[in-house]
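Just one chain is shown here, as structure tokens, and it is the form predicted alone.
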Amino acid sequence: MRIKKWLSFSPDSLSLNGETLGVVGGGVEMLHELYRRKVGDYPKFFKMDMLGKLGFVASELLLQSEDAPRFVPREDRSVVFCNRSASLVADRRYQETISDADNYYPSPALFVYTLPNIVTGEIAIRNKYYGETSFVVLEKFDPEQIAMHVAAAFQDPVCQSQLVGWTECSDESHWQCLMLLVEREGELDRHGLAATLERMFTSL
């Protein structure tokens, strides 16, 4: 395996392929500003939950740096994301709409985002990726577990590359995102990938 591109992102810093990028604002407004500056052509972005916005913006920044054709059907690329809190931010907002029997207003717009794999689906649809899409909820950032899931996806001979992400979001002001493009062919085995993930995560 080989890490072709990578991005690390928190409310305090943004780094793409080892180069620090300037960011404006903080919290969810930072994501909105990056969307306006770097993307701007996917209005559905503003309907997404916080986890969706984080994964979408991070994937756009990373894929724009790939210097490869976009939005063409690909069966050879998979999307594999992980985190610890699943869709907790959207879950809490949805709970607020159903917890008071006298003010009961369940919102389908919120309910759809109470599944964490919506973000991988949004990215796959946007980019026409037809490989595996999965979202794995772990107890904590576990590079060995993540590397195991990446290696398992490469068991499919059609899969030649993967968009791999750790997208942890506890509220609209606190998140961690580590996202990589991993190719099948390269010098890393599963344990080497895990060690690299550990070093990258430590620097977040």
Contents of the next structure:
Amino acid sequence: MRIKKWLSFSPDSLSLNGETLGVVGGGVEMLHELYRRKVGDYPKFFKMDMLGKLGFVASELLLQSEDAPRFVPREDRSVVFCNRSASLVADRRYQETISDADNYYPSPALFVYTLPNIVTGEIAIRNKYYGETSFVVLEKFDPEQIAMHVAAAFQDPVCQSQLVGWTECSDESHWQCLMLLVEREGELDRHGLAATLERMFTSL
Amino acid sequence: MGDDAMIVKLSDHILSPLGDGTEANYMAVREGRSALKRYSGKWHVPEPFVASLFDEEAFAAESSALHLESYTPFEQVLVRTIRAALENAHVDAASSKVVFVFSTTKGNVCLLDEHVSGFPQERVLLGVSARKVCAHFGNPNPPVVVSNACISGLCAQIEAMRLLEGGFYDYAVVAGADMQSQFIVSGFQSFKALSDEPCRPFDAARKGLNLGEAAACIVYARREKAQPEEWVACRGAIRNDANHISGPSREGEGSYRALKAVLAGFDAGELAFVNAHGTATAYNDEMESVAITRAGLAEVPVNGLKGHFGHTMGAAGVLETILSMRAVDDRCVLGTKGFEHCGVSHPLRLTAQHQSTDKRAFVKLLSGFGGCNAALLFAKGGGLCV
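Moving from the form predicted alone, what structure would you give for the form predicted in complex with its partner chain?
Once more the chain from above appears, this time first in line as the rest of the complex follows.
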């Protein structure tokens, strides 16, 4: 394997391929500001839930930095995300719409985001990725376990690269996001990938 | 797959409102039974709905007899199906060579409802809940919880295959489950995806899906070769439509690509059937008819099992795999309960009645929100898996 591009993003800092980028504001406003400044051409972004916005903005920054044509249909790239809280932020928001019998207004627009893998679908749609999309939930950030999962996903012979994400979002003002573009070919083994993930996580 | 690695099923179990055990569930399906019933006022959902639900009192009594009161109903159903599957697997679940792979969409989401009490809020986290189940069996490894919408049950099996093929573990316990709640039923109602009658997969008069509760478990092992009567998980693929987050692609793009990937080099004439997702929503079944036809499988029998169990979400991929294996063992292509007149644009080989087969392989197909699709090829004896 080889790590081609990497990004780490918390409410306090954003770094892309080792360079610090400026962020403004906090919470979801920080994601909106980044979207306006760095993306700007995908209004569906504003319909997404917190997890979707986080994953989308991070993937845009990372993929913009890849020296490759974008939006070309391809099946050889997988989107492989994981976290601890699944879609908990969206789940809580949807729960609020049904808790009170006198104020019961279940919304399909909120309900659809109560699945953590929606963010991987949003990224596949944006980038025309027909490859694998998957979401796994772990008990905690575990770099060895994530690296094993990534190494295992390369057993699909079609997959030549993976957009790997730890996209953890426990409420609208707290998140941890590591995103890596990992290619199949390269000297890095899964322990090396785990060590990189660990280093990135520690400096979040 | 490595040259000398085969992923062999050691044992399985299904726990559903139709019965406790693979055999009980298979016989219920053979006899044409369904657990779908109409519920009015349940969980304060304003509109009536049709679903396949456990009898709450009987379920609680059975779990209590097993001293599972400290587990949520979702965890209870997992513990019970895993325990039963392990009894026939002769595997020490406490060994570090065993990995647990779970499949669920909503796990303990009912704990978000302030009216539900008695369990720590932390258990709404899927990884925490999964660890509780693993601890019941003394398993030391971190569990993997696949949460990939409705295709989770196939994704969990594919993850298990990869972890075994990669040599990371020797055995995998794959367990899928979902329990229904106000949260899930109201959400699907808001989507106008539910039928107010028992569902009718692929039928011209289909009106939508029914939700269901179930748990199912398969224990897999990595072996150098398989015995002629053993089931082998040959090849799986997950592909995205790259089209829409809540509706399938009109061209069936992801399902077509997943089918194409798992059937590369495989003679479709060897398939007993394709066990489809067949939710009985207008869009899903239409999409599957396009994808199956595009994949060159229009002459292969197709069936769907939602008319017996409803859509059991995280359990569906595991439960429907087990019943398909059992049907092939019985030389049977199960009929599609609820199907009468073809209601999809690309006619498939669907029947309401069971038919006989002498084939020894099948494909399980699923699709879900987020545009995800999965296909998995199974064959008996493994000689066909090349």
